[in-house]
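Quick heads-up: it's one chain on its own, the form predicted alone, in C-alpha cells.
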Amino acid sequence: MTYIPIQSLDRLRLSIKMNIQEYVPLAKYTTFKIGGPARYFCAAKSEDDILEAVRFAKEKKIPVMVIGGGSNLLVSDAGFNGLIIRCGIKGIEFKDAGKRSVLIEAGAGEDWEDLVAQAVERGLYGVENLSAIPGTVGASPVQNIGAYGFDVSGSIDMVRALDTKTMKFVKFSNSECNFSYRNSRFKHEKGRYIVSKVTYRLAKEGKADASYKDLVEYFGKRKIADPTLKQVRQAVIEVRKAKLPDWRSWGTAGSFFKNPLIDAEHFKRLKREYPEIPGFPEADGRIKVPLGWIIDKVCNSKGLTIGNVSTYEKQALVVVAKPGATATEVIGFANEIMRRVKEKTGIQVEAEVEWAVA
C-alpha cells in the first residue's frame, strides 16, 4: 500500500474535481491553430471552479492565463509554463429593466455571436454592429471589442470578476471598468481579474446605426434608406465575410493590430505627405487612423508574405498563417510590419492580439 502525504492528497482531490490536465496542446484552443502545450489546463464551468483553479496555481506558484474562444491569442511554440483556465461558465438570462431597456446577464463562457443573435431576434438594440465577432462573452469587456462604429462598452452595465489578489468576486459598473479604445481595467491590470459574468443593457426601441462607411455602401447599393435591426446585423455579417478570412479555415486572429490614435499635429504631418490618408477625430482630440490603409497604401504590404505568414489580401490589418506556421514566424512577421509602419509614418503600432509566453 502506498501512502500519500496529506498535502499531496489535497492536490489530488483538487485535480480530480477540477479535471486539471497536464501538458495539453493549446493549438486547438486558438483560432491561429498555433502553440505549444500548457503545463496545466482546466475547463472552469462555475465560479467555484475558477476559485479552486486559482488556488491550485497559487499553491504551485505558477502563472495563470484565462482563455475563452482563443480568437485573440497567439501561444508561443514552447507553450505556457503555468495554468490555463478555459472559462466555460454558461447561461444567458434576459431581465426586463423598465420601459426602455432590457438587461442581459451572460456567463463568460457563452459564445458572443449567440448572444448577439438572441438580442437581435428579440428586437433589442445595442450590439447588432458587433455581429460575427468570434470569441466569448468574457472577452468582450476585457478587449472592449468593437466594429462598424460601435464599442461593446456602450452596452455593458456591469462586469463580475474574481479579484485574484483578494480571492473574492467583485462587481464593476461601466464607469469602474475604465474602458477606452480596445482597452479596459481588466486588460490594464492584466492577470488580476478573471471575468465570470457580464451584464449588458440594451434598448427596447431605437434606430439601427448604419452610418459606418462600409454599411453606407452596402445599403446604398441595395437602395435601402432606413435599414431595420435585422438588416444591419445581416449587413455586418456579409461585409465581414467578404473582407475577413474565415477563422475556421485559416490560422488567424482577425485584426492583429490596433488602429493607432495619434495627436492632431502628427496627423497633419502625415496628411501633408499622404493627402488621402483617412482620419477620425476622437473626443480627446486625438485622431484614429486606419492602420490597414497605412499598411496597404503607405507600406505597400497588403498581401505581403514572408515564409508561412502574410497579411490578408482583402484586409491588410489581418495576419494569416498557413498550416505549419510557428508562433515565432508570426511574431517575426508582426514585428516587420510594425517596423515598416514606424519607418514610414513614425507611428508605434500596438498589437491587438495577446501573446502568451511564460
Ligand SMILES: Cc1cc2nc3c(=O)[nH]c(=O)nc-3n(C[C@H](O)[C@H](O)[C@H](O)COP(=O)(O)OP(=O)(O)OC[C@H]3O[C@@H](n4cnc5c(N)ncnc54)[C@H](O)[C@@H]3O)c2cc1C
Second form
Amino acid sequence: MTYIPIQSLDRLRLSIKMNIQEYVPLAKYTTFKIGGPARYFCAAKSEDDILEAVRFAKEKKIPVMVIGGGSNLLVSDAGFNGLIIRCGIKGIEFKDAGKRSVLIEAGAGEDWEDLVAQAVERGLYGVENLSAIPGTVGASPVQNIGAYGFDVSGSIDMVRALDTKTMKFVKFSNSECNFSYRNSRFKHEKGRYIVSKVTYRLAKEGKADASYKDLVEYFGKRKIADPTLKQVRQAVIEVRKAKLPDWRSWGTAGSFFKNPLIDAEHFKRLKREYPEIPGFPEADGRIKVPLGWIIDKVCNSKGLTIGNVSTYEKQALVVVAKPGATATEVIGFANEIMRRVKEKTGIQVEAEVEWAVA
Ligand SMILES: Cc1cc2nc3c(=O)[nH]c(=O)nc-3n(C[C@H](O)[C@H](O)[C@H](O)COP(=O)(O)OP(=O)(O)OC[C@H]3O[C@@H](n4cnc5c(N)ncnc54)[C@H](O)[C@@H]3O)c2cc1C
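The block above covers the form predicted alone; next, return the form predicted together with the named molecule.
So here's everything in the complex, that chain up top.
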C-alpha cells in the first residue's frame, strides 16, 4: 500500500475544488493570441476562489499572475511557470448616491464595455469616452485606462483587492490608488494586489465632453454642436473602429507603447527640429508627446513590417501580429521601434503592454 502525505491530499483536494488545470495554452486567453502554456491555470469566480488559488501557489512556492481579458498582455513563448488566475467575478449593481451621483459596484470579471454600455443607457456621465476598450473591470484601475481625453481614475470611487502579502482583502479610496498616466499602485506594486471589485461614481447630470480632436472632427462633419451622452459614446465607438484594428481578427494589444512625458526643454529642442510635433502640457510641467506621430513622421515607421509583426497602418502606436508570430518576434520588433525613437529624438520609450513571463 502507498501512503499519500496529508499535505499532498490537501493540495489535491484544493486543485479539484478550484479546478486548477495544468499546462494550459495561454495564447487563446490573450488578444495577441501568442504565448506558451501556464504551468497551472484556474478561473476564479469569487473572492474565496482567489484566496484559495493564491494559497495553492504559496504552498507550491510559485509566482501568481492574474489576468482578465488578456488585452494588454504579451505572454512569453515559454509560457508562465506559475499559476495564472483568470478573474471572472461577476455582478454589476447601481446604487443611488444622492442628488448628483450613482455608484456602480462591479465584479472584477465583468466586461468593461458592458459596464460602459449600461451606464450610458441609464444616462450616467463619466465613462462614455472610454467606450469600446477591451478587457475587464478588474484591469481598469491597474493601468488607469484612458482614451479621448479621459482616464478611468476620474470615475473610480473605491477598489477592493486581495493583498497577497497579508492575505487580507483591502479597500483603496481613489487617492490611495496613486493613479497617474497609465499607472497606479496596482501596477507599481506588480503582483501584490488582486482586484476583486471596483466602485465607480458617475454623475446623474452633466455634459458629454467631445473636445478631443478626433471627436471635434467627427461632430464638425455632422454639424452637431452640442452632442448628447449617447452621441459621444457612438462617436467614440465609430472613431475607434476606423482607427484601431479589431482584436478579434488581428493579434494585438492596442497601443504597445506609452505616450512619453518629456520636460519642456527637451520638447523645445524637438520643436526646433520638427516644427509640426504636437505636445500637450501636463499639470506637472512636462509635455505629453503623441508617440504615434513620432513613429510615423520622425521615424517613418508607420506600417513598418518585420517578419510577422507590424505597426498598424492607421495608427503607428499599435503593434499587430500575424497568426504564427512569436512573442520573441514581437519583443524584437518593439525593441527596434524603441531604438529608432531613441536615436531620432533621445526619448526612452516605455511599453504599455504587460509582459507575462516566469
Ligand atoms: C484593440 C485594443 C485597443 C485598446 N485600447 C485601449 C485604450 O484606448 N486605452 C487603454 O487604456 N487601453 C487600451 N487597450 C488595452 C487594454 O484594453 C486595457 O489595458 C484593459 O484594461 C486590459 O484589460 P484586461 O482585462 O484584458 O487585462 P489583462 O490584459 O488580462 O491584464 C493587464 C494587466 O492587468 C493585470 N490585471 C488584470 N486583471 C486584474 C485584477 N483583477 N487584479 C489585478 N490585476 C489585474 C494583469 O496582471 C496585467 O498586469 C486596448 C487593447 C486592445 C487590444
